[in-house]
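Presented below, as structure tokens, is a lone chain in the form predicted on its own.
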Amino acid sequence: MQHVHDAVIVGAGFGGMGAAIQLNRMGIDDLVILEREDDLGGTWHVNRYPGLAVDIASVTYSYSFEPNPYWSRLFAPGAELKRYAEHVADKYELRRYMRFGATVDNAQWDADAAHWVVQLRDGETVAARYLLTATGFLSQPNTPDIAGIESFAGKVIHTAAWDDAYDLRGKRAAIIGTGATAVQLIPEVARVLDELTVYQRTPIWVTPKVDGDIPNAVQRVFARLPITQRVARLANSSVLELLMISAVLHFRQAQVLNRAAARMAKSHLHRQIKDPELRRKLTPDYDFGCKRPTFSNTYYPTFNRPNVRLETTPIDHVEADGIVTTDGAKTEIDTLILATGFNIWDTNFPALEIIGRDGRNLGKWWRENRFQAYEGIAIPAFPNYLSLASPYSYSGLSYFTTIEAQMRHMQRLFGELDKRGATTFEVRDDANAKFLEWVTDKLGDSVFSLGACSTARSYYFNQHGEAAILRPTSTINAFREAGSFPVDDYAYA
């Protein structure tokens, strides 16, 4: 008879991590972590590209309950990022539960044995009365819909798989796309091709970045003193709140900040970019926030390099040894790099198959209906499963504010279970319905509703033209919720 776990997670992420370490201290620790990585840490173990940091202060991007003093600098690389992973799964040992390789197909719910079976793509079967897929909102990387890139000749390398083997000193090469993880390449890439050209179908905004290296002193005071890095946390936190997220979700009663962030992103570039027409087709021309901004003190002047051409003409097709875009041109190159980022509306949500209670089908439902989810972590007709990277549920800047709020959302709903002595939950229909007409009319006063953004070609907004990801409201109220949503707003079995 086959074994039936505690529960199953999917993804040895710090979502997955947080979710484990919170199960663990409501006395759940017949636990299984499945990854289809070689090892942990989500997105700072699949990406390594040249230039990879955290976009977010590193003073806020980790656990609260488990500071890391010791970065080095002010938005820490990308390889401290991975060490913090393994530092926090040897802590909290994490690792007795993690399997590797392990890719999974497809979840569904057995309703006589009221668990979930897991399929791998090996063909085994993992059973576990609670399912928590914490596969991250950026997991299923884009390849862009090209005619004629299969026919490339050259070397083909997407950011979220980077060849550290591959030498790029003297390359001619293209890089694809100028989001947030371009803005941190190019850079660095520039630096040693001989040339490069940059497709841009899309400008993006690009503010300062008050960056440098956290002294050993300041290291030694954090570690020895750890409120100091809280008020750091809380200072950096509460500016951006202020300036960001109410510029970007409060624009209607915050108009003034999301033009000020504009005129400081446009006054960045006019600072750094003295030639008008380059400075014009850097320039983005729908609002600040309708597209994710980014910091850099770097990518506007790499573009007054003289290896470094920007190309905004559409691409039209590739040829076995260049890009042609629609005007004709062509632009012969060696190595093509995909910075085009990831699927998140067609294959992210879910990132696997995962049928629920009468065989709801949740990705298909998702798209022939809304994209929703409770708190944004539950889905009516879907008992015991948790959706850690799901509509609504991106909360503040840092990731680690959404993954603190489920812990808290997982510890009262636990809690309540156990209560009760129940071994089965699920959101009920008028409580998911309520919570989804809720945050629908606050994002009627955020910049994707008011503001102009037909042309930023955001990832923000899904097939039906919502922006679903963020939680339009402030970190304060998603962390009260979680901690005080209606106990009654789940059914209990």
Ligand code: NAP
Contents of the next structure:
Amino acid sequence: MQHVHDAVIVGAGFGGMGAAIQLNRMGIDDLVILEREDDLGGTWHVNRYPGLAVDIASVTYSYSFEPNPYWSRLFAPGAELKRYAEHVADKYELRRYMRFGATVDNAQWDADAAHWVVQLRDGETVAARYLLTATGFLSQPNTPDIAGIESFAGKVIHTAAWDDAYDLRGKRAAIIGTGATAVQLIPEVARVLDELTVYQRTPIWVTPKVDGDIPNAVQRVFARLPITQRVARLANSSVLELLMISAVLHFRQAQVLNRAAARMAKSHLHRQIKDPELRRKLTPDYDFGCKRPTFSNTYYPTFNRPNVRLETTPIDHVEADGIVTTDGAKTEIDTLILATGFNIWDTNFPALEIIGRDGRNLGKWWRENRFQAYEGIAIPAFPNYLSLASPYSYSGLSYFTTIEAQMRHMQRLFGELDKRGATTFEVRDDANAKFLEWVTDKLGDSVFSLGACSTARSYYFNQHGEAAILRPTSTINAFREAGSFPVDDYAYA
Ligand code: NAP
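Please give the other form, namely the form predicted in complex with the named molecule, since only the form predicted on its own has been shown so far.
Starting with the chain above, the whole complex follows.
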């Protein structure tokens, strides 16, 4: 007979590791963590393009219970995050649960046996009482559907599959995309390329970046007196929280702050780009916050370099040796870099086929109804399943605030199961409906509902026109609810 584990976690990034740590804390330790990549770290394992760094200050972008006093900069480079992930896996002895190269195709609830059967691509199945998916939001790379792109004869690199062995020196390259990834990448590669053409469809809001090395002396203080780093974390998180709540979520009440953020970005652009035509092209025509803004001190000045050109005429098609825009002009290139982001709404919600009670298919149900998840974590008709990368789960700030709120939710839920001597849980329909109504109502005050967002092409919005990723509350509210939701919002058996 097949062994039934306590839990299967899909994804060995920070979300999956946080879930495993939480289950361990509750004495649940027969776990399997299935990871399609060849190592742990999630986004910080997959992404390693030049310029990669966190965009939330490192004191905040880490588990609060596992501070790292040794971040080298205020915004640590990606490689440090990958090392931090390895440190966490070692310290909390999580590697013993992990299986790499394990791509999950689907998961099905077996109602008679009251467990999940998880099917791997290689045909193997794994059974577990609980299923937790921690597959992230930005994990399915988006390859643009541009005519002729497959006929390009040069080198194609997606930023989520960077080829470290490929030498960019002396090359004539194009970058498609101007999202947060491109903003980090462009200044780095422009230094070594012979020619760079950046194809922009939608400009991004860019504010100044306050960054710098964290001196060794400060690192030593953080290590010896952890309270000092906790204070720094609190200060940073409070500022982020304030900005998010006022400028984005309470657009109705605090539009003036949203406008101030846009003005700050515009004057940043003004200081760094003198050519009015170039400035016009780089200026967004949608409200600040409709899509994720970013910051950089080096992005705009890169367009002043003689070897860099911003192209805003739409791409018509790609040929073997270049890109042709709709005005018929062709730019010859030998390297095509796709900074085209990730597909969230078609392939990521959920990232694998999940079939719950009575044959309910999660992806189909979400698309035919609305994207929804009670407290951003549980869905009716999916017993013993927690979806960690869910609609309305992400605080929009440090992802660790989301992870830790979800760990707290797990603590309360599994604690209640234990107390009742139960083995299955399922969120009730009415509790889920009430939560959806509540977040929908709250979104009514946000920039997503009231701002001018129609030209933003923001991945926050889904095919139903709803900004269904962010939880439209403070992180304090998310954390409080995670520790105090009515336990009867779930049914237990
Ligand atoms: P993104 O924000 O989705 O940007 C993708 C870019 O590609 C956009 O400019 C998009 O243009 C363009 N694009 C896509 N398909 C295209 C097509 N067919 N033709 C022309 N242009 C096309 O992706 P991203 O830059 O990878 O960033 C994704 C998210 O990752 C960020 O929002 C952020 O949350 C996260 N991120 C974080 C960090 C960090 O520091 N921690 C760094 C990088 C990224 P349109 O806007 O017109 O669609």
